[in-house]
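Just the one chain here, the form predicted on its own, laid out as structure tokens.
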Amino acid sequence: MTFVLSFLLRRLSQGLVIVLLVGFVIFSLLRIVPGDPVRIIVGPMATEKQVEEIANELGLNDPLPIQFGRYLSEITEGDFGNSFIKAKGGNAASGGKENAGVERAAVLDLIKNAIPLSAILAGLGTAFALMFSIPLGIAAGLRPNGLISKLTFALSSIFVSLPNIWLAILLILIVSTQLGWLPAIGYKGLSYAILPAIVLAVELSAVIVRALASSVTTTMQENFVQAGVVRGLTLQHMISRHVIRNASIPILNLFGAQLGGLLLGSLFIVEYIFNYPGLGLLTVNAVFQRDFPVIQGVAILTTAALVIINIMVDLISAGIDRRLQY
């Protein structure tokens, strides 16, 4: 219990620093890169006076440290600001006088609406990847020089080389357009998430299967495996109860360190290709529209999510292997 408390305090304090640094970098870069979000809000026909008034109203003319300090104080109250572009009903609310009185959507509401759909897609993609990777990875790891191992590594090499944009377009053309088996664009039910989940699974499985095979091979060479067999335990028992358990630790660490970011990054691309209304599509559209509050809110919340994932992974790993607590 003491280990858990000290570990959580240390990692949460480190995570808070990381979130603040990422937030400040994103906040600063958005205001340095060319382009004026105020012009997008008021429309191309607005006068310079109107542009200046809106900029002052939004606080965009204040010094950067003041803007960031104000933003942090609002976040502590649960307010991530309002979108520059989207109205409260979800439609666009930019472009001039006719939209001057439109109530703009809260960033937190936009993110809350998008997260469940992205969670469905990420969950399906991870499930598909694990269904493919676990049996092949274990089989390849148990016989590292066998035929299954060679075929598995060849297949993973093909998977990791496939651009997800190309694969997504190919699946849309064949599975959706020509065969009509599954819908591809938008989201009106779980079936709309299957094709984009397959694209995610192909990229994830290539990484998982190699890491798992390598981990199983390394674990099989540990002394405790031979000691268990000498003491009368069957090899099948050692594999099912001990080898796979210990081989899972590097996979958990890989998930925390790499797969979480890989999955999140792939979500942005895949959701945009399939016009899937999740967090990725929301973010990509916000980047194109220079919707500062949405980009900042997504960046801070996703960074916090990755920090929490890493903390949970480390705790689970320490629970599996007690040696990691020392």
Contents of the next structure:
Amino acid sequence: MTFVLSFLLRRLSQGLVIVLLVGFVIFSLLRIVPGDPVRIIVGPMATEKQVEEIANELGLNDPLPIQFGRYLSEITEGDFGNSFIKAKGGNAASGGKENAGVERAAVLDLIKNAIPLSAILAGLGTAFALMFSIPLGIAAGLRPNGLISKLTFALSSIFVSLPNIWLAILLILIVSTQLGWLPAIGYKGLSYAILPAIVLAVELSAVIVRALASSVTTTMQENFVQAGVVRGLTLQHMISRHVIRNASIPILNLFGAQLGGLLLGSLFIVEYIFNYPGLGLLTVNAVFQRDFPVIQGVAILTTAALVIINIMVDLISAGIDRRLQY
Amino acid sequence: MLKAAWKRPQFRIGLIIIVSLLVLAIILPLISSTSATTLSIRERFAPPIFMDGGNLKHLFGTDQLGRDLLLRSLIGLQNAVFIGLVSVIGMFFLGAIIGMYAGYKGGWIDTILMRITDAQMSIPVIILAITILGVSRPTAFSVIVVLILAGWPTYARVIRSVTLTESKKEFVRAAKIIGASDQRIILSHIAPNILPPVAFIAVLDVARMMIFEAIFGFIGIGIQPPIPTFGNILADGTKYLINAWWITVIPGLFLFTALISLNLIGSTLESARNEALEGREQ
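Could you output the structure for the form predicted together with its partner chain, given that the previous block was the form predicted on its own?
Full complex below, order starting with the chain above.
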């Protein structure tokens, strides 16, 4: 228990520093680059004076560190600011004189509404990827020179080389428009998540299946496997009870370091292509509309999520393999 | 490592495909009578050669403005390979400088540099890309900068660990004793050893960066039209998916062919290296 506590304390404080650093970098970047957000809020017809007033009101004229400090103190109260563009009702409140009084949607609400949909998609994608990779990866790892292994490696080479945008379009074209099996655009139920999840799964599987196969192969060569067999345990028992458990640790680490970012990145693209109303679509649209509060809110929260995933992964691997507790 | 890889057919197949695609991509646009951006409204939506109505003039067909898709794919490949290569070279150099410095110096310099590496690694590429490219007018240069910023930490980590093991070896100590400067040791004794472990990562990364380039172009934050890139070719084509599926499918297939040949080369290098390492241990 003391291990868990000291581990959490150390890693969470490191993680906090990382998130703050990332937050500040993104915050500054968004303010250095050209493109006046106030112009977007008030529309092209507003006078210079009105632009100045709104900029002052939103605090956009203060020095950067002060703006960032104010932003941070608001975050601790759970306030990520309001969208520049989106109105509370969900419609765009883009520049027009009648919307001076429109209340703009809170960033946190926008993100809160998008997260469940993204979570469904990410979960489904990961589940598909595991359903495909675990049996193939273990089979390939047990016979590293066998036919299944060669097939698996060929398949994973093909999967890495498939650009996700192209695969998504192909699936829409063939499965959705030609065959009419599954819906593709928008979200009206779980069936809308299947095609985008397949695209995610293909990308994830390419990495997982290879790592799992080589991890199983390495574990099989370790002494304890021989020892177990010599002591009279069946090979079957060794594989199902011991080899898979040990071989899963590198895969878990992979999930933290690489797959978290990969999953998130392709989630954004896939949601955009399928017009799936999750976090990715929210962010890509925010970029087109220069909706800074939304972009920085998403950036900070996703970085924090990645940091937390990494910490959890390390905790779980330490739970599987006690030797990793330090 | 190269020799061992050369013995495998996959390596040679990959190399032959990518080299011939590149030669084609460089020569054909030069000798062709039209260019990738020539509009020809009368010939728009011409299907590829193997379909009814296809003709020899446009092997891959034409898009909604009558532009030749073969030429567009070839120029797209030029751009993709250029961006992929330059960004991988850039991230290698940045990673090498930081990794070697951190690994050689050790102590607090190492700690700080590695913490920065960790922080950089936890920013997803796509977030970095859309914040930088999305809010400015993207050019080939800014796309490359973003990819380098996103990609260097992997190289820094691998190169740091190589430097750590190398700098403990006898020949580095010997060089120190006879008074070689840090710079000289890093450049002439450590630097030559960092290439083999990252060579295959680099080849695979060129393919990955080409995919990123396509993704950026697709969501409108890559090189801007009218310069053809796979991203904007595919994005154009999605509007005409039902009537003219070839605008997206065929250039995509072309990109896929280039990527798979690069990945064949990279993964063959990887397994050749792994075998070499195992052989050395025994």
